[in-house]
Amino acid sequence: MTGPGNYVMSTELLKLIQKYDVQGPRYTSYPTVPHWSSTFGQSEFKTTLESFDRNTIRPLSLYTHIPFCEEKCYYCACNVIITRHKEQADLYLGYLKKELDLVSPSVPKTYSVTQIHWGGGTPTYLSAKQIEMLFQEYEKRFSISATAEISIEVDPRVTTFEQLKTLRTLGFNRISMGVQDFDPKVQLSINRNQTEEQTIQVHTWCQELGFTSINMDFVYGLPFQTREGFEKNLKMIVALEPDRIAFYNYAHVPWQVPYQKFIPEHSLPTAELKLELFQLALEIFKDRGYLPIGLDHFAKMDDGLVKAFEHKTLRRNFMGYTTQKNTLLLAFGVSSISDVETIYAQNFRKLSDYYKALDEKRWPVMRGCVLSLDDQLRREIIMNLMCYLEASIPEMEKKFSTELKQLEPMVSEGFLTRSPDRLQVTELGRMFVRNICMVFDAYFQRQQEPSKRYSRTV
């Protein structure tokens, strides 16, 4: 491949996607959510959080998932609840408040809250009063660090100057905008509609506001992706000069979400030309001062997460990649996923099933993991490959000798570069990363066939 505009898609590259693009985990946890057991619940995460030191001082990490949407994107794999009666977000409001006071007295008064997140679902579904509310239901219950990032997850199409205010007024600092394309008929055949102008008046409207950092959400892989018309897209979004690039493949798994069947699978862009797309957004951005993070994010050089990146302090989780990765994250409401040191804990996916549980004064976790000595071993090698392309090899020659012969092919093929203290994953190799940790992934491996669970790793 030269520039954009000479792209070339050799034969050995043909080959190589024909040969990885198999189905696999993101590896946004480790063990991935299909290996968590239902019979962990209140007992296991209430004990852990109860069993750290009271007078240590520790950084913690909040998420809140709000999952109302007005209207359903297809392609999107979130646990959503799609309703335009906004009185649902009263009574979920007031269940967040239970769950709140039930889990806020087990975590230790000492520990500050260095970072906060809000996703969803569409959280601006929420009025300015509903989110000015919601946030105070926080500052009284934990210490929140005046230095500390918050940041929500906006949606363009129903996001006012209103809300933003609210937020920029209660600390909120990081606003992480969803695009994902801007082509007419890839919007149309998503179900999702967002003019070019909505896009920017949220974004210059964030910018009056002084928000610290702007993030926009993009995907490759949607239906009706073209080359040209991808590049155009390319070239829109660093015009408008965003603080940071979310850059997803898309997940195509109709057999768990439903409304991807609305979709026409002879509509999506092949393996071949998902990487090309990938391939081209990598040159363009970086032509731009974006500096590639991990799997799939971008960063100019002056923003939070290419810090993070510098000083080793990376976190991969359910919302991507963050900056704080010492810190222990807890979350709130449906669906909403707690990582707190060698567990995970997940809330009930369905709504009515939340709403029982706390209405029984229950901790409304449906399933969680406590990780063992080698699950933990396993993480980090996995997460440094996600985070920093790359792992350290004398802390895993004797233990994982097997694996590590069994990336011997990728090493031949282009995809890691190994000397004698390290793994190095290479430019061609970010592409086939997942393939990557799949090898050290002990579940995934004693799988006796492919599991339908997870989308194509290309």
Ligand SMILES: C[S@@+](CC[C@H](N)C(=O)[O-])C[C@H]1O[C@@H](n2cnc3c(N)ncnc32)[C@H](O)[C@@H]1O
Contents of the next structure:
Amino acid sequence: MTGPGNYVMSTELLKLIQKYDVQGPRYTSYPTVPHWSSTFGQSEFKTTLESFDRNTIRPLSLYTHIPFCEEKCYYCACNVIITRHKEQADLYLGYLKKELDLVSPSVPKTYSVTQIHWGGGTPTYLSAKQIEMLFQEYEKRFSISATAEISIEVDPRVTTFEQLKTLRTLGFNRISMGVQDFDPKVQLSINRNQTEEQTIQVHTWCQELGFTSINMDFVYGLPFQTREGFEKNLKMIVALEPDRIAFYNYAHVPWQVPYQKFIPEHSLPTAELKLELFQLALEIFKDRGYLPIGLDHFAKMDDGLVKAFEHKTLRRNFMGYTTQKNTLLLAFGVSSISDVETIYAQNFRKLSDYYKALDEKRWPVMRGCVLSLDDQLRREIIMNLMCYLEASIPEMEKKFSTELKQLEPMVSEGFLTRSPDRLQVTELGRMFVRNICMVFDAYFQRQQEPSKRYSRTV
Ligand SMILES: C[S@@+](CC[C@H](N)C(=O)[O-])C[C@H]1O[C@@H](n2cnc3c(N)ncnc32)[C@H](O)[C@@H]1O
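Okay, that was the form predicted on its own. Show me the form predicted together with the named molecule next.
Below: every chain and molecule of the assembly, starting with the one above.
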């Protein structure tokens, strides 16, 4: 690698990339979704929620999925519905209300909501009035802590000052905006025309309105990204000084996301170039005072994500990284995923199935997972690696001796160090954390064939 990088793209490093650039999970859960069961449904989920002591006080995290977007971005692997028929949102909000009516009585009244997140799709597909109405539905049913972290994903192309003002008045204090890449050629290839002015405008409004943390999403590995173009991109990012940067590795899974077929394979950067882009970003962000968090996030030292990293309360889940490890995460809306102690539950992915279940007064649960003791131990190790790039050995010495042996080549290759009491991922290993986690993934290890479901690890 040339330029300010510490790494030289040596033949040795190229060999490592060739060896480790395989398809693998992103570990937003463990076990990963393909290993959940469709026999898990309403009764398993309801019984779990109702088994909790109704007299204790516990923190709750509430996620709401708003699936609508006005246009399809070709790279996007999220569960979205493209429509400009805004009345669809009214219908959807009616069903969200039905879901809240069905589920909320099973949640102890003593539980306090310390975290709220609305994701998508594009939550600012909703008008200011719809946003207000939806938020009130939550206020009616849950007790929301005065210090709760309340965040929302916005698309600067469709977000107005009026919406942001309403959000701030309701108590939203964190914003996450999608940018992806500033380069018009890259934007054209992913069908996302977003001017620099649009991004700056929404960012300025958020600052004026006093949102306490502003996150921006970027993706590396997108079509036509080059080192030169990307360096420019990175300089524009740091000039805006967002509090957090989510810096995602592009997951190219056209067999799952048909629109990604519009992205020609030849336009995608090679694994070597992706590594170069990531290393460049790592340097520039660190240089500007951002702390790398986990796999793909960066935060300014005074941001809550850094505090959560220091206090070991980070949580990796379907939203990426969040700051509150021990909350019960309840999710509402089509395709959304709840993460409650030792279970995961996912709602129907198709809108028609989600609506049908609610019309029949059933919880719209499509599948889920009850974690065994072994799953729980492995999840702890994988999540520690994904959040803190380390794991404690005494916890695993006996039970995971095979895995520790399997890691030896990665130790020799410099991805991690092993001291008597812990595994520590190195700067080089940061790019290969998913490969390290895969060693502890019992389901992945049991597979006979290499998996074709997942995105590539590098
Ligand atoms: C659910 S999207 C919502 C963003 C919002 N709708 C917007 O477009 O501005 C959240 C983020 O996921 C990331 N993302 C979506 N598809 C991805 C993919 N295939 N690979 C990597 N990151 C992806 C993008 O950075 C995106 O901003």
